[in-house]
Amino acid sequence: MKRTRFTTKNCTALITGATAGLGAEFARQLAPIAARLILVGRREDRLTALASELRASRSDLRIDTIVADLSQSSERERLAAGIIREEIPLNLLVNNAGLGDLGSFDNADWSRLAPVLEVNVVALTHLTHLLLPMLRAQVGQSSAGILNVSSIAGFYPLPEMAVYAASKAYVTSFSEALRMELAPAGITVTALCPGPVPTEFFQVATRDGETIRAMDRSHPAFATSPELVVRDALRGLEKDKPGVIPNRLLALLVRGSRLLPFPVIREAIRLGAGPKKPKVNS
């Protein structure tokens, strides 16, 4: 089958984790050009507020809000069943929902780690599997695409972010494999791998009583705004890129690090994750 390049124009997009951060920004940037948006999240009030905001700027945009806890298999199945039952012409799946946990692995409560794995790994995979037939059905009538939100963390083993980084390594690898499998079917798959983004993600990922902040530990040059991240992600998807790192400096560092022996990278990470001197307020 001849590959049709994906386009966001007049797309019907399902966005998970749409209540805040990158998910809400995906909705805002797709709203002017999409035919229909399906916003999925756990917080009904935020979904409703976002839908109202988007309708205020474009009254003809069809928006569905679905409250669902994607850490629950039954909720994922309910979500997909509704899409299939209503025969919604879904042709873009944005797997954005994700959780993090900052702190040492041995001190972590399993109640924090289990949802990270369930949402970042299992839910993303399960929802993709459930909705893939709907995406396939659109090929030929329109283009179809899957955008998986991974992270720069997925390229490296990161102390104090061990489970989160490993979960994102899975997302990146899964996206690459799925891309190769689905290319003959005409479905584009892109992995978005941003560095630090100033959203509420880090606040939620930080444990009670902890002071670890990934944003504090990173150089300001590595941070990228949600607007730029989403813009580059959608452009990369339309250009059929396998992966997008929406920060030129980070992209150069990742490419350069792949030329280094892993023991060198390991030592650099170890030194970078060493004890930090506490900040003194003046």
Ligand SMILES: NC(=O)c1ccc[n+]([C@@H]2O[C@H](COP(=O)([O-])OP(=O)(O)OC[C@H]3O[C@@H](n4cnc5c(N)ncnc54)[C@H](OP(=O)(O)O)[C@@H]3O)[C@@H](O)[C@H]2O)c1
Given for the second form:
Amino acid sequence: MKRTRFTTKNCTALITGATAGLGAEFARQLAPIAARLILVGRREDRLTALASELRASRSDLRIDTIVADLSQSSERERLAAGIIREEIPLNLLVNNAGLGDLGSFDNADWSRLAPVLEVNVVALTHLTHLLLPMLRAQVGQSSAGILNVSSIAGFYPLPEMAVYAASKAYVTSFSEALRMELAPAGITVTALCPGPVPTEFFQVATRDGETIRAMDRSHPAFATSPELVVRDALRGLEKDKPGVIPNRLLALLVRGSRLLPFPVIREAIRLGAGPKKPKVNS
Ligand SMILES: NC(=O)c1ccc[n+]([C@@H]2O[C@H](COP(=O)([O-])OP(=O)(O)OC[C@H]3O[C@@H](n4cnc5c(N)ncnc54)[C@H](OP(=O)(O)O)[C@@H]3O)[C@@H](O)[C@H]2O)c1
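Same protein, different state: after the form predicted on its own, show the form predicted together with this ligand.
First the chain shown before, then all remaining chains and molecules of the complex.
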């Protein structure tokens, strides 16, 4: 069967985590070309403000805002039931909502770890499962795609971000397998694996009373703007790429590191993680 390449032109896209960072940027970059956007997040005021901003730039764009806490199974079911009931011709699912927790596993509060797993892993999988029939229904009439926002952290086990890194390893692995399963059905699946991006992520991931921020600890050459990350992600999806690492230097390092035996990687991570020097706020 000849596959139709996924195109964002006239797409109907559901974007989770659209209230901030990469999710809001996905909405901004898709707004000029999409037919309809469904923006999802918990902060209603942010969703409303973003929808007004996008409508001001394009009055004929259909925008739905849905307030949902994706860590709750019932909220995910309510969200999907609405899409199915309204027969929204969804052909792009951007599973972007996610969060992290920085600090040792030993000292972590379960109340901070549970949402990392529930949103990054369970919600992404559950929403994909719930909405796949809608995407499938669009193949033939248009094209269909799933963009899962993973992370470069998913390539390595990372001390002080153990649960987050493992959650993103799941996202990358799940995306690769799903891609193989759905290829015959004509549905494109791409995993986006950015390095550090200046969003609210590090603020959310930093524990109360802690001052260390991963963004400050990583090399500036690894930082990539949300605009560039999203641009590369959408291009990668349209080119049917299995994975996208938006920063060239990081992409090179990841590819290079995959040629190394795992004990070498493990040692490099152990040395790199080193003893933490607490940052003092001035
Ligand atoms: N920033 C980075 O350096 C970086 C690097 C690699 C990968 N990523 C990934 O990129 C994705 C987007 O993160 P970001 O950097 O844009 O961070 P961000 O600015 O903190 O945005 C995270 C988004 O996720 C949503 N979210 C969190 N918990 C939610 C919940 N329970 N229910 C519904 N929505 C929820 C937030 O919306 P509400 O709070 O309004 O619900 C927000 O819109 C995440 O998957 C993250 O892991 C980020």
